Amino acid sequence: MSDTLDRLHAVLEQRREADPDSSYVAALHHRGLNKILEKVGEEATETLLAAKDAEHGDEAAQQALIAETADLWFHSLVMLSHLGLDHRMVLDELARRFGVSGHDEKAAREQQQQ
């Protein structure tokens, strides 16, 4: 999976500076962070709705959820790229959480925010 993310990261970085008329990613970057965030929100909503359909749905409903999740991840990666952040930072954060109780991790975050 990391190889796929690395390859996608390279393409996103390349297209970040491309002609907005010839690249969807470049067009998103050109329109700015608010447009990218709008797309992330839209894809998140579509993913939630697809998950509800997939809960008791058939294979097609499950595949629709996979497709919507891919769209959500893609647009999240565009958001990170726009902000100059690397997807590996997210993977590192997930790796850091291995072996840590979700309840303990959440409590630690809440303490840091105080």
Ligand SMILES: N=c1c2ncn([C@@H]3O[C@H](COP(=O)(O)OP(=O)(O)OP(=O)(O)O)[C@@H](O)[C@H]3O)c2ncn1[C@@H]1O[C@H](COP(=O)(O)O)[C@@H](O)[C@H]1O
Second form
Amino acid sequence: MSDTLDRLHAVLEQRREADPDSSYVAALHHRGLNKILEKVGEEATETLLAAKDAEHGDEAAQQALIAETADLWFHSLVMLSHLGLDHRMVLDELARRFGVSGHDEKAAREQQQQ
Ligand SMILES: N=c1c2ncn([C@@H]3O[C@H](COP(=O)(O)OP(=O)(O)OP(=O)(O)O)[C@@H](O)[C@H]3O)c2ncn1[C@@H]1O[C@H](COP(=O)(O)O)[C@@H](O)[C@H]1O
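Having seen the form predicted alone, can you show the form predicted together with this ligand?
Following is the full complex, with the preceding chain placed first.
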């Protein structure tokens, strides 16, 4: 999986300087952060609607959910790239969380806030 993300990251970096008329990613960068965030929000909404359909749906509904999730991940990667960040930082953060229960992490956070 990381190999695919690495490959996509390399393409996204190339597209930062590409012609917006010939590249969708370049067109997003050209239109700016607000447009990219609009797409992330749109894809998040489409993903959750697809998830509801997939809950009691057939294989086609499950495939639709996978496609929408891919759109969401893709646009999130464009967002990170636009801000000079990348998937490796997210993977490192997830790796750091291995073995830390979500309940324990939340309890520790709440204790710090007191
Ligand atoms: N993985 C993707 C990818 N996933 C989704 N999309 C595009 O994301 C868009 C989002 O879907 P929508 O239905 O919302 O599209 P839309 O109606 O055309 O968008 P708007 O006009 O509303 O902005 C579609 O145009 C998809 O083609 C992607 N476009 C590009 N990539 C990757 O990025 C690479 C570089 O792409 P270019 O920059 O276009 O060369 C490609 O080789 C792929 O590897």
